[in-house]
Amino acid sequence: MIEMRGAAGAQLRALVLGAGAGGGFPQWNCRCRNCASFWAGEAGLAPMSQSSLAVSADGENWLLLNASPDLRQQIINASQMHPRAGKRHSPIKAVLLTNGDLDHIAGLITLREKQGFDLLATEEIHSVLRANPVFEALDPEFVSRKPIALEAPSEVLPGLTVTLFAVPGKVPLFLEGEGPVDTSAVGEFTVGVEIAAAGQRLFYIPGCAALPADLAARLSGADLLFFDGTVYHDDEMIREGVGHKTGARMGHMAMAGPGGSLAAFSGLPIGRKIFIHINNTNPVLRAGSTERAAVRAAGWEIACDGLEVALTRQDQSAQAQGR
């Protein structure tokens, strides 16, 4: 855990509940190089559950960003998420979805035990949930489904404001159909989240197919960024012999290469940059890899389950002095 205490009052906090992409690491049925090494007990490989982030302005009331299939275990692992009062309680007061992928919505079923919270998403993502009756397990008497329009700041918890914005991506896999798939569509199916509290700005973008100029301008000057780190090489799943899709085909920027995120973010002033949603094939998972060294040399960190960051105004001042 990384703890940085600052001035009195609200403080923007982020807790990584899960840092892995769909399937987590190791993936249950996989023997790619990374997974095979993990099964063999090789050192320097830490397990990751499927991606989810929790944020708070007061350390008591939390917004959950995406509901991972691993959510129950993630709650058990994070004391901040434990019930603390009465017979039924949860510090999770709202859940916000950035897309309709299974690794981001399946965990909603874990939250079905008649506990009150707001379920936040674009209208398009709400329509995906409405089309599947299994999500009716979320009792409407307790769970309020609230659509959020793009580019419309909304105070979802006291002192915590979110703004959703479109990023290049695609529809969920189970909605692709048989025809060609637009993997860099811009709309309500794939969004990034800007979270503001106490004058600090955090961005969460676990899925992103490209970094156009307008998105780079939006992220410039951010205090903290959690960004799509699915694959290092665009074709690494093909190289590993465990899939036939490239990162681009899945709607994810690779880290490396001329069009990769390491090059795209070079020189962009951001206080702290952390890769999240990391696929089991990604070589940055290996502690001593040249790929991890390259990521660190470029000023990035690799998220891990349980990482907690508390931003303070001192962080902002240090960032401004470094520009």
Second form
2 protein chains.
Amino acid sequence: MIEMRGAAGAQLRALVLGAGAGGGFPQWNCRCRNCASFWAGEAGLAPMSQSSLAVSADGENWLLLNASPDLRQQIINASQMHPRAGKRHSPIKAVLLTNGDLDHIAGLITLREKQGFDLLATEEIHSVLRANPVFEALDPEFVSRKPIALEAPSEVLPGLTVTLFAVPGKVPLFLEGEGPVDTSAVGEFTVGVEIAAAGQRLFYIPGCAALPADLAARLSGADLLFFDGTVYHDDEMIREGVGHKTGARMGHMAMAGPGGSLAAFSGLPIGRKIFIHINNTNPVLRAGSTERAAVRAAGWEIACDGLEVALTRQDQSAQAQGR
Amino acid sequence: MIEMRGAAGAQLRALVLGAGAGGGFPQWNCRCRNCASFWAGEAGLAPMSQSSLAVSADGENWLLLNASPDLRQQIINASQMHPRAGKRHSPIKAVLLTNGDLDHIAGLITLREKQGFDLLATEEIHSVLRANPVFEALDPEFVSRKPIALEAPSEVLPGLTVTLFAVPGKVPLFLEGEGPVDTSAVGEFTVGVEIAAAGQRLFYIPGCAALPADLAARLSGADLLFFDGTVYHDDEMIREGVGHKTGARMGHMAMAGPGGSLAAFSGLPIGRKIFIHINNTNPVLRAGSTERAAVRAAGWEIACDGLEVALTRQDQSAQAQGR
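Structure of the form predicted in complex with another copy of the chain, please, following the form predicted alone?
And the full complex, kicking off with our chain again.
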């Protein structure tokens, strides 16, 4: 097959640095069924680091979507992220945060050491960072903190445009406070990302409490979707005896059930659908599970650390083949 | 050889979770000689995660000395740190911080998830944590923050007593501010730790700007010392072209030179001396280097991730052998 790239060799690529939810898999102090199996050395369970995706339009310069606490090891594990030139270098040219959760911001601490990049987020997420002096390790001489407004397309790297949009969610756990928490609020604290490059559209939504009609319409026709795959059953953590919260309480729609993502996305035309941000308790992590089979049967893939997806330009390659 | 344990089976053990300095080895954006060799896949250079030591008097319950950003992976890599019972468990029963540097505190974020432990530090280091809302992820219902005064022995785990003492150093980099920095100040912001258990004395001093006579006297006769091995040459980062700071400016005494640790410790009676908190630029990391040979010739060892030292009770084993 002839593959024809865009004028500047552009091709949208996505690299899963971490497929896991907060705490990763295994979780440090957990003996749920999956974790206990992992600690016991059972086969069929791959470890996952915490949620992060890298995207690029040219394979050289990368946008990091969320900075997980595991970022240092994720960079070491992925040759695409290694420094390549001079004494100080990184292919990571920009970092975009989709919320203020610890599993998405703590890795910023890894990115110290006088390396220039743009730090992109909504104004509300920037304010979470400003409230924590530890992030002052990012020297403003090198790191430019730039607010991005919702629904305003922004070319953050040459040929790569992002648009942020609000999705149902909640404020970060460590900022919840004492009172009741609105778990499907819509605002600047939890966003989804549309990434457009080389004529392709990719969506990254690692946290989402529900799929309202306007969000479904937005995602319709996308070439690639990475979506919140935290829990399979809404009450999974309770069933496993490792927590008292439902997926809904954590701001994550479950995969299964009438209000779950498998049902909600059924029939929606999307090129490729991949679950990401998968919790340690999720039974889809087990190679032979019925839940994993159900997810695959519904047309979904399950992300793993190191998964790379390179989208080809359907229209151009069709033209090239027609010559 | 007959090994006789103490009455309660007590034996002081130390496990190096991370032997590296801030940023670890390799450092994410660095191409100093060592890092460039690592990225190129050259042999003879082992990766190191960031500075942390675990100690135990019974092999079951562990005190963590510093919580590095790499803590999640360090726990996965060390079977001694795995959860062993019930649904939630950890052998880590207490965490002690020796300063407020990011490479020593960021890992606290990993220790969320409703696990009880004591968080121990000087009042000044606790105040650094309190100034950062991200650490409120440690639920006070489970995590007890306890101040420890300098020079006050405290039994932090059964049979394991720690004493904190000030060593020459400086405030954390991210709190330095604009003005000149006192790099060999003495106070609560940089401490050394004496750990006594089963009749043995271990010292852990990952950051130290100088060795004044009173500190040398304190360390004299110790069974085991883990000491600041950040740089070999004071101007090593400048020589390598990856920074403009000397070891002294960073609050770390170099190994080499007239004021270096090799000279300063010469002749001081210490059972076993191990360098820890080793920077990515340090030439001792290279298997065949003259610097590594010089360190070994001076009676020092160089820590690596996963190194475990179990001290035997000399007196008792001698008695046992004499029977």
